[in-house]
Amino acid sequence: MTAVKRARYSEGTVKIPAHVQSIEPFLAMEVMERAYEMERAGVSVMHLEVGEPDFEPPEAASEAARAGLVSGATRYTDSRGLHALREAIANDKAARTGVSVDLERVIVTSGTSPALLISLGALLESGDEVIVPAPHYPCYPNFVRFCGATPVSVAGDPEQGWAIDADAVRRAVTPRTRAILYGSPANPTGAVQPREVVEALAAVGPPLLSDEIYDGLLYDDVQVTSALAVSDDAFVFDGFSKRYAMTGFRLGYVIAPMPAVRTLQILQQNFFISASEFVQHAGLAALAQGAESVVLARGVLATKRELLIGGLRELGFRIPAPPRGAFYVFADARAFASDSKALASRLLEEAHVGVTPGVDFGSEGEGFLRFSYAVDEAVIREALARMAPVLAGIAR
């Protein structure tokens, strides 16, 4: 029986649906995985490609995770998350946004990606559309495609600080438009959308899906206007990965409109059951005792931001809009090449510096490269030094 099955599969009986085949590789991960391969061969690589903070999680969070494992906090929880954690999230989000948040609207997930997936799954069916302002997080359109719908790109203007053009979004709306999906602070640009832009987007009509995972990592006295402040129909995504440097804990959440909560709960029950119990205890500890670590991280990141921006400009990159949040510089690399994927590959193979091609963030990002400064200052300095001779040899 086994031999027969193997033969049938070898003849191509496994058929991948077209909407799944349309999902593009995540180029930041592709670069990182190639870099790991090089490192296994003994090559030293400077990693500026992945958005992972190099500072430690709050000690209280790590200790809570350890204590949870020892004490047996390793069971299923309520699919929506521990009641205490949902309450703490609601209080924390209210404090940061100035908007009262009902804990019943909170669904805790194993990272923010599952929250995005179940929310889009609740909203979309085949043939629907989601407007995705660009440049955008690479996975946004892939989530949309996986749900059988079509992402509709609306380009931003770097000369306007990558502010989303609400009029262009309005013109892109069709009878099939089901949502507007964006991030603020944004990956890859670090743009923080002004309140008037968020209000204008809400006025377009379809519900806002606002990714606010980088809230708290802000510079120049900028404040985030949460979609919660302008619409009762918004889905807001947030988590612990960036603000608290807890990427590997895999803990996020969505704050959803009440009419959608029961559907999201059912999807969570079926697809993910619940976030890990001991990790949820770590999240509770981070919210209770992690504020100081966020303040310290923000100050350190601000210094690294200036170091990287200055160094990139000296190398010949153009940076039309310095980041106001998150920890990336989205640099215009067209002085060196128009093909961002080829340029990133060359920097990795020849300079041994990992960076993310701008095309990963939509066709509107072609000709740009994304550099993460959530790394040690020594890594930034070494990466700049390594790139200099390579870029000098290919400058147009």
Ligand SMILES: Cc1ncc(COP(=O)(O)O)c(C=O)c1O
Second form
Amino acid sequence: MTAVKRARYSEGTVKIPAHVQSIEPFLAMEVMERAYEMERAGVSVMHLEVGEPDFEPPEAASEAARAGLVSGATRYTDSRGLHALREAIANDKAARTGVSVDLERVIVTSGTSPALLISLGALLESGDEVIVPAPHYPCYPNFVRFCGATPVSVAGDPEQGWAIDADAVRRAVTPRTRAILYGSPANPTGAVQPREVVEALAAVGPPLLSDEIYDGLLYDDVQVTSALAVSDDAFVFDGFSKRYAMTGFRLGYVIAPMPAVRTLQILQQNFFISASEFVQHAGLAALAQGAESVVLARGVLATKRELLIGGLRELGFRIPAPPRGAFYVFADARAFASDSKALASRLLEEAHVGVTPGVDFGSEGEGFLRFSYAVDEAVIREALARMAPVLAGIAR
Ligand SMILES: Cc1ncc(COP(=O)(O)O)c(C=O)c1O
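The structure above corresponds to the form predicted on its own; please give the structure of the form predicted together with the ligand next.
Full complex below, order starting with the chain above.
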């Protein structure tokens, strides 16, 4: 056998800088990865931890992706995205928000995540601060840290329906504040910020970075107020992962203020080149023909939401602010434990139910658990049944 020559690594060869080391694991993914390990060992797990719709992408989108692969739509595109797609996105966003959108402001990316990364990268330098109202999508503060800046948390109140407290945000502003980053509808709470809150946030001063990826997945006739409606300086993030169940296609976008567009284009050229061409064709098809599938999904999700909320309340969870958008229930689990990571771990190991610890969404989420209801009704019922005896054993 020939000896394979290996590079020799001394302990000190690889140095991860402190600001990168400060990036915390994404706990929802950690739970999912442990659940997969259990499944490989033959255990059946009910997955309520992941933020992934279980419905199918619009057939037209899948068909367009297949056709694109066959016809050779497999090249780099303009780094900002196909002109037709940027135009369709601008028109779609305008139709949903009632605000006209210049297609020049649209940069198409491989998912919403890269759009967040290049936008924060364009705005931040070491020592800067970004206000991130909590509970928040776990990755927001980590994007900020990766850019060498500091996330500044502002706690929300479930008794106020998790409405962001604009006065508290104002009090958190310092000369280093560069942006206010929030989602509406929000992950994990499902809160939809009322128009007066969005207006008050815009009046605080720094640009709004508004993640609207769950727009369209709404209940109780609630409407989303886009940051586009209240500010010309807003960065609005959106994508195809949630509304159209196209998570694995990796397609999203940012609608950026005009003065930032050229910089974002340059960052996109350098770091990602462009989103996949055939995937962009799928995005065009979803916008042209996917409306019906979104309406269907919303109806199905509304039923599952009722089922999960009712079931969790019966088990003893408190749900002070039921979700008005997205597909998560953020439930107060303090009747069972104050350590959400330990409780989630027990539910996984003993009940074989995957849920996300509330602390993943900031320390303000401690004591809560996030349950996704974008899963089969049978999965919700089975998860509730499995959790009942374990929770009964630990109720305080
Ligand atoms: C609030 C929020 N923003 C962004 C993302 C990332 O989405 P994408 O798949 O478009 O990168 C997620 C995914 O769960 C999310 O919940």
